[in-house]
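Only one chain comes next, encoded as structure tokens, the form predicted alone.
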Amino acid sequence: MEKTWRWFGYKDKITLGMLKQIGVEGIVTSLYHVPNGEVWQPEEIQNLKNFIEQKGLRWSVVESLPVSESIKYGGADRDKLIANYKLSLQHLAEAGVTTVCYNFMPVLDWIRTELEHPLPDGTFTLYFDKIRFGYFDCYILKREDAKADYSEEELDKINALAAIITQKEIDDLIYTIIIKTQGFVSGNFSDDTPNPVALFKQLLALYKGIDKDKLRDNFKYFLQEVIPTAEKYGIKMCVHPDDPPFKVLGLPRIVTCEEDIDWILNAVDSIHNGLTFCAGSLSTGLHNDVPALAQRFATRTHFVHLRSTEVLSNGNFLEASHLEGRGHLFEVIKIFEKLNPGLPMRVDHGKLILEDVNKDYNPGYSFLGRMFALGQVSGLLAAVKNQASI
């Protein structure tokens, strides 16, 4: 596998020597500035290819050229939105990079309601608790039927949250669920975004009457306007999976499960419409077994992103050592590396450890929590490629 690094962009306090210092071989970045649903100019891409190059590594994967919310519901733009993004594709490809990541989730790219849960060991991780996540749903959004979603036992428990949850609770729960997880990812938020619970409340709006199977067609309404202009220019499109892989806050999520990415990859079938296999979003749902679907979907499969998680048995679920839990990347190594080898990798949503504490990065990307798990899984790729030379 290639052992690519997520970066982003002139301005990421992590610098492209740093990452060649620690063994990186490829760039996974975006053009961040550029504001969804607007064309990349060749001159953008090739002047950031062209620095990248300069450093001595390569612009491996574009992560993301997003997909447009209007696509995504079915605006009566997304026919021009659409049109922009395949003239992007064309730049991309005529520039040489030819591999790009996206994701097709209405409204939040991730969610976690914590971002510095603390762990035995001293250092932090990403945490989602549920119970918050449905105070969220019920209390601040206060979303029609959102008490649908949660069984008596938990509601229970959203209402005693509610009566003891402080104002600073209130707040660092909207700025980590709206603002600091979305906004370096989709675009749609900010930090000085005016009153994001309104915002929010409105982007959920638009989906109002979309459900899994309306989703889907919107879905494959793009796939057929996109996947022949990848075919034509060389690009290998892959869609990431939900993170988590369940319905939220009754926006439909579709690319879930095994029957899902069956679905999706046969609505066009193409190699050129692959998928990301994000072994941590796949593994914080308990239907599916992650080896299982890497063995299944691997030559389809154009990416991999390297990562574990530990669902626990309230629901709840945080990012685990990149050597443990449901994530099996040992296993998922090893069937990567047999059945579609020299994939570009990437590690992903790495602990908050030693100095990485208070600098601020986006979270689950930090340097020397990253560090620390490329050199975890560099050990498991060498251990791989031993057995494999036994």
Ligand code: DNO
Contents of the next structure:
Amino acid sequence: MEKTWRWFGYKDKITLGMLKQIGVEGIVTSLYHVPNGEVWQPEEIQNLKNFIEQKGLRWSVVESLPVSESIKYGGADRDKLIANYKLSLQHLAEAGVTTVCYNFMPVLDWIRTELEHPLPDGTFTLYFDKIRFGYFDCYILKREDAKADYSEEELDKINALAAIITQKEIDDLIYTIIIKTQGFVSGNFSDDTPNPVALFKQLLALYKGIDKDKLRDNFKYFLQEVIPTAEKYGIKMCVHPDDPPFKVLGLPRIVTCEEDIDWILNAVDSIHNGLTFCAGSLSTGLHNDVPALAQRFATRTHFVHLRSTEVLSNGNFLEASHLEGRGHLFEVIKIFEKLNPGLPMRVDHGKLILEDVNKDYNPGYSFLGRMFALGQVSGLLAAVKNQASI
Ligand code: DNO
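Mind pulling up the form predicted together with the named molecule next to the form predicted alone we just looked at?
In what comes next, the whole complex appears, and the chain from above leads the way.
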């Protein structure tokens, strides 16, 4: 596997020089400053590529070329936006950047309720608390029908939380779910968004009446347009699974399990229509057996995210060590090295350890925590390779 690292562009505090020192080979990045839906221009792509190559690295993967909301809900301007998307793909291919990761999650990209959850060893990690998320849904968004999505017991706990939650905790929850986790990945929100809850509700409203089947129709429409372009220019498209892989806030999620992935890969049956195998996202679905999925989809995978999670009996989940948890990364690496060797992989969602604290890194994208995880995963990779050569 190629050791890659998600780097947030020219303004990232973690420099390419630092990455060279810790054994990173390839860079995963995006044109972060280009608003969603606009064409990525050849000059900008080339400049970024040159910048990376001057440091002795390569631009291995685009993560992400974002799919605009309107393409997902099937808005009036979707054809124009898809045409722009195709042009961006063409420009990337012309520059020699040919692996493109994206997702098809409505409104929210990934979801956590806490970004600095303390662990007994003094480090901090990302955390999803079902009851806090339920509070956000029922009391902050006040979504119609929200209560139907929670059990009686969960509703009791949500109501109990409502009786004691402080204004600061409410503000933090809004900031965490809407701004901080989405801000750097989805382009829908930023620190300057004046009334994030109102904007969030507007976006949710755009999906009224869009159920799983309708969202699948829109996804297929997108794939039927985009994959022929990917074939023509040699682009490997790879969709990222939904994080977490279940329905949230009444929004359908359609990249959650074996059946979904099968459906996507068959919707347009081409090697250019592939998967980003995110062991972490898939592992938070108790319905998923991560190594079995790797075995099944390895040959249609173009990019791998190595991380792992622990799911608690109450439905909450947190990031696990890269050596433990439901991701079973040793097995996963073994499978990929056997069935599709050499794929770019990056570690994901490092903890905050030691000097990482108060550095204001994007959540999940610490330096030391990720470096530590990369060390662990590099060890697993070396062990797999040694085993294979015995
Ligand atoms: C979160 C990431 C996701 C991922 C996108 C890909 O940390 O794994 O935001 O980059 O879903 O489009």
